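Next up is one chain by itself, shown in structure tokens, the form predicted on its own.
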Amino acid sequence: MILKSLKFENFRNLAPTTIELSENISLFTGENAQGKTNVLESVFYLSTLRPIRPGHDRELIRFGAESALIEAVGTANGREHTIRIVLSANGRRRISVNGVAVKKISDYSGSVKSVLFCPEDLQIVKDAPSLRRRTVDLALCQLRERYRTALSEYNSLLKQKNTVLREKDHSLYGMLSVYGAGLANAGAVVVSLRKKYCDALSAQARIVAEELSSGRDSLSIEYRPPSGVDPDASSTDIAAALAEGISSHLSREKEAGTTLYGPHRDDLDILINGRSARTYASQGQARTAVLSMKLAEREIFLKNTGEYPILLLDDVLSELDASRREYVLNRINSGQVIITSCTDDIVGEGRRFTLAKGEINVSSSGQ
């Protein structure tokens, strides 16, 4: 979907406002802590339903308001759309589309589909793996429904896994075994898509990386899979090695309070000409690494949708050198860009906007 406008409600800091997108690049300029981040984060919504850092969705919603409103106008199949999104300072969440409320996620997702590339994405090389699940679910869960069903299901069984081991209610020790049952299920299907997708991954970014480079880093993306459990198998057999390592770790999750064993301690290993980039990138390779990671996902996207996702770039730019900045530059000639500087030296066409204190206001336009 190309979006032509949106419309702000009491979202973060923005002022109440519609605005006109431009269909290549639109361009958001202002000092820092304007309001940037926070146009991009209602394009990342739209698109995943989930702030850009992980937390509640109530703080979205401007301080003191009951409600906030993100409303865009897109285009999709030569078909105008409207979807309109209302949060609650209660938790609540109501969703149309063409006037129609969404009752069921599964009916919503796809609608808009996004890859966001921030500062901190650069911890993605370095820092836990909790951060490269993450990256990896954002993605599968815009491209693959069964994914997002799987995932979802998955998390909630650990839920409630984790809560019977936590308060140790031998009461309820029978249910675990349920939710074992339940958990390899869903995790053998988290587990074949997160391998594929890695492959994919991992093949398009060691393009990009070594074209980012000049030849000089060789990038490669490795999916670790809970012990035991071979990712390439049928998803019958991952279920049954996933089953069998939940069944070994029982007793240690009793004394734990917690689950051991399973897809959401998954990790991905990358490595910059064989070695690991988390212990010995550098600054430059790891943002090198980050950034062919967020153009592969953008060309994956392209393959299995047959059309570029909107791609957002808060406040990047700025800090590569030229000719990366040239690279990335010719490499969004196509699809929606929205890109957020400090200075508006960053691109030449398209439409700018400058923020301040929440305030929108268009300094330019054109295509």
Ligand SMILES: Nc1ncnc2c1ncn2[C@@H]1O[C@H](COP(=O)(O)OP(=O)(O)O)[C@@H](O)[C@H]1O
Given for the second form:
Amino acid sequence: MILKSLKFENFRNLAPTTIELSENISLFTGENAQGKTNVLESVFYLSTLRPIRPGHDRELIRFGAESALIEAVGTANGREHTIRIVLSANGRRRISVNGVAVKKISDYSGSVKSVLFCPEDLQIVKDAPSLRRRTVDLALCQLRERYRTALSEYNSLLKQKNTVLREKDHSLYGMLSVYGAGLANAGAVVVSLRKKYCDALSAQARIVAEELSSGRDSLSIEYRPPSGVDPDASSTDIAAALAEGISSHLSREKEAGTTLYGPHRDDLDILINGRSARTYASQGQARTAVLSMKLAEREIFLKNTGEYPILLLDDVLSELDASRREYVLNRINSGQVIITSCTDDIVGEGRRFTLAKGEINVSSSGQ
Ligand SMILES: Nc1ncnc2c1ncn2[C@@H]1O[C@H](COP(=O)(O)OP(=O)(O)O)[C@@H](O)[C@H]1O
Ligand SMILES: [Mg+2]
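I would like to compare: after the form predicted on its own, may I see the structure of the form predicted together with the ligand?
Below, the chain from earlier opens the complete complex, with every other chain and molecule after it.
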């Protein structure tokens, strides 16, 4: 979907307003803490139904307000759609599309798709596995409804299992095998789709990294599934292998008071010229690797859906050197892109907005 307009009421610090986006590049400039990331977050939320940083929806509501509204008008397959999301301080969320209430998330997901690249992403290479898993999860949840459902089931069972393990309540230990069976089945879908996605990401990111580094860096990404699992096997076989791993770890988990085994501990190996980027990559190489992964993600969305996702570039262009920045700007001629920046010299084209204390103003209405 291409977003034509966005309307906010009580969304973070943004003043109530409606803005008309460019179908190509929209650029938001302003000093720090004025609300630039908040604008991107509204689009991120429309596509993932999550805040950018792990947290609660209520944090999106303006301090002291009872509810927040994001309303987006967009076009998909030649038709216009109006999406309204109302978040309430009591935790309720109401979504409607073209005036019809959305009852199940599965009926909603899939219309707006986005890929976000923000400064924190530069830590994907060096940081703990959770950031790398999150990157994969955010993409797959948008691309495969089956994945989103399986992951949410997995996480909910994991939470229940961990409660029993943490409280060491022996009377509930009988439930552990029930949770184990559910975790193995949901986990098998997660593992299988993560593997396929990582293979596609690796192939695509390798091409971009090669171009970005003038052939110096050969990038590959390898999925690290739970031990004892062949992620290329059938879902049934993966589930059986997971079930075995789950039961063989159980006694240690009872001691530890938490779940030690399963796809919630998966990782990706990012390799540059065959060596672990986490250990050996220079700052510049790590930057190229992440940028390659993000641009690759965009291509994977295009292949899977026939349309580029909305690319959200949050304050990252000014951190790139001139040649990488040029490369990115050349790649974003097609597809919708929303860019934020503290400086005003980023792109020649596009519709420009300035942001000050949550007030958004159009400074140039170019396409
Ligand atoms: N729920 C909220 N209500 C009101 N203001 C908020 C809320 N959440 C964040 N803010 C404010 O938004 C501002 C940060 O906006 P942000 O989009 O991150 O700025 P930047 O322009 O640097 O990207 C901060 O001043 C912060 O206090
Ligand atoms: Mg910001």
